[in-house]
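Next up is one chain by itself, shown in structure tokens, the form predicted alone.
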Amino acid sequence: MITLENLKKYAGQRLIVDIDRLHIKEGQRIALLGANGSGKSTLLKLISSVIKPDEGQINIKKEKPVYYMPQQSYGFSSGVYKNILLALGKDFKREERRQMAAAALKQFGLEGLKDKRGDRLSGGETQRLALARLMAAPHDLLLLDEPTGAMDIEAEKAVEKAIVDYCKKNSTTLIMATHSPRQALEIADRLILMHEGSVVEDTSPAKLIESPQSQWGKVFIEHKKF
């Protein structure tokens, strides 16, 4: 579905993202992996074509709309509800749209916030509250970029949960920035660890928290709590 041909991204002199080749498949959940400064989110950004690379070429297989999450969520300044109604659009039907918007509060635990505005709410309530809006209809491609970062552990396990399972109802390709090889293992079906821009080892979730085959992999996991 996308394929990531000698990409290059710099910050002025240096390299920042350096990837020779990547091919991701349709339907596959990966969690891009790696400390802070690594290359994820702007790997992230390079895909969904916020930024542009310096160098090389990003293939996603005939134009496939791409949906977004960047690390600041948002809320807008109606309702929670609203909110949600809002990003769907006009592609469905005014009570089908009513209904997807009510089965997303569902989902993420918003039913108790829907008539709060959407730019008061907390880190992990804002955060909940892009996901639903981008997950109330189907997508093909999902980019998340440390969507869990402000959320209390009760709540992200319940998102880790919708995020899986609105995935494998769509068909949906995910392509999420983690910090957490916890939450790679609950999520993705692949994990892509990535140190100093590059890509160091790709994987299972299983098999780099049980056997890093490179140096970097085994300091990671070595100096990551479970």
The other form holds:
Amino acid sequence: MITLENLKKYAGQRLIVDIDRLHIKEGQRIALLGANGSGKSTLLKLISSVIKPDEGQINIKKEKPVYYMPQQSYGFSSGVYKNILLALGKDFKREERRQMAAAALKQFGLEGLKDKRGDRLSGGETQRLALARLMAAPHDLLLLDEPTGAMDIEAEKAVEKAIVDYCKKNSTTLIMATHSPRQALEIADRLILMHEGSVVEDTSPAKLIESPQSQWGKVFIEHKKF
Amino acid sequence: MDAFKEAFGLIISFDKELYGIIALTLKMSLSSVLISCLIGIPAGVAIGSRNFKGKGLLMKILHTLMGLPPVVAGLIVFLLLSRSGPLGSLKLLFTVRAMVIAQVLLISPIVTGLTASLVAVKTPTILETAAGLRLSRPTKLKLILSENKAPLISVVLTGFGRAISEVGAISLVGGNIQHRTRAMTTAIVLETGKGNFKFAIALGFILIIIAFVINSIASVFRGEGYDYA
Ligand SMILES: Nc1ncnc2c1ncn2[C@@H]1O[C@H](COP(=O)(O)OP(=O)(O)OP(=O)(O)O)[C@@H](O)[C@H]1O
Ligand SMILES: [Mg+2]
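Switch from the form predicted alone, shown above, to the form predicted together with its partner chain and output its structure.
Entire complex below, previous chain first.
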């Protein structure tokens, strides 16, 4: 689905993303882990072409559109429901759009906030809106940058289930940055650990728990309950 | 106190001279602001919403132009439009059009510069979000404008405030000719100089009323602030 080759991104003189080769298969659900500043967000921005690489290539099968939720989510000032309709665009019939938007509201617990202005939501509510907007329609390729970072435990659990169900139903390829090992194990079938812009561990959940290759892999296991 | 009474008398008797000046001032200011915004808002959005080479230099030039003294703007337009100037054949000097041209020279950099810095606050986030949702270019543009509605209205108001209160440029290129190019500010200067305070006070009072009404209308459209105090 996605192949990265010799990918490099600089911030001034400093190399913030440096990946020799990374291949992501169709339908994989990847958790992108790593400390603050390890380059997770930068990598997601590169894949979604929000920013351009300084070197290397990103090849996406059949030029499939990449749908992406930034770490800093933003609600448009129109109502919550209208935010979702806007994202659905003109690809669907009017009645279809309404049904899809209503289903997304329900799934992300936003029914009570339907008419509230999108720029006046709390942090967790804004993240739920961002997810509802993005996941109201089926997509092949989804990038989420710490989508539950501001959510309460209950909302987080519900969203994790929604993400897994969505990906299975639509055979979606998912790349999700997260700081929660527990969440990574809940959602992903492949774990990628980044450190200083590079991939230092790339493996399945079972393998990582059994025999972590890197020092960061070991840290991950110690914290997998959180 | 008599001057105040007489000023009020002028206002409620719909003095022809007084209201002629007010009409001319509004026509001039609104035209100046409209043209300045048609130039400055698209330019400001284009500059403020992304990074490019030479942006720093461009912003420095803009900030310099934003502080352009009105008499200098007036002088430039005067020289351009004077009979021996490059645009002298248009015969625009001492007309309302000349006043509008001078004000556009003065106000469009202000509109551009303010728009660029205000739009820069939210627009990168808006664009990143919109890109992630694969929204079309026209939709992105619409979002930049609608999400920045409140600051953009402030920009328009600032431009209008500048236009209606400005003296130096319009007196140079307009000439303060009675019934033709006399605006509220230039009339106040003239009448005060002549000791005709009632006329000056009446104009000053109406200037304040206009400012208040425009700001009240704008605050309705702006719809900013929080749902709670
Ligand atoms: N626009 C930028 N200009 C300069 N440096 C940047 C920029 N964006 C990110 N960086 C730097 O690049 C590095 C990687 O940042 P990135 O946001 O990708 O980290 P991250 O892994 O997402 O971290 P976090 O867990 O805190 O979200 C950091 O050291 C950061 O300071
Ligand atoms: Mg990040």
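Rigid core here is just the name for the largest C-alpha set that superposes within 1.5 Å across the two forms. Positions refer to the first chain, counted from 1. Every value quoted in this text rests on a predicted model; they were computed, and no experiment measured them.
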Check your understanding: Does the C-alpha of residue 24 move 2 Å or more between these two forms once the rigid core is lined up?
Key -> no
Practice item. Classify residue 210 as shifted (yes) or not shifted (no) between these two forms, where shifted means its C-alpha moves by 2 Å or more with the rigid core superposed. Key: yes
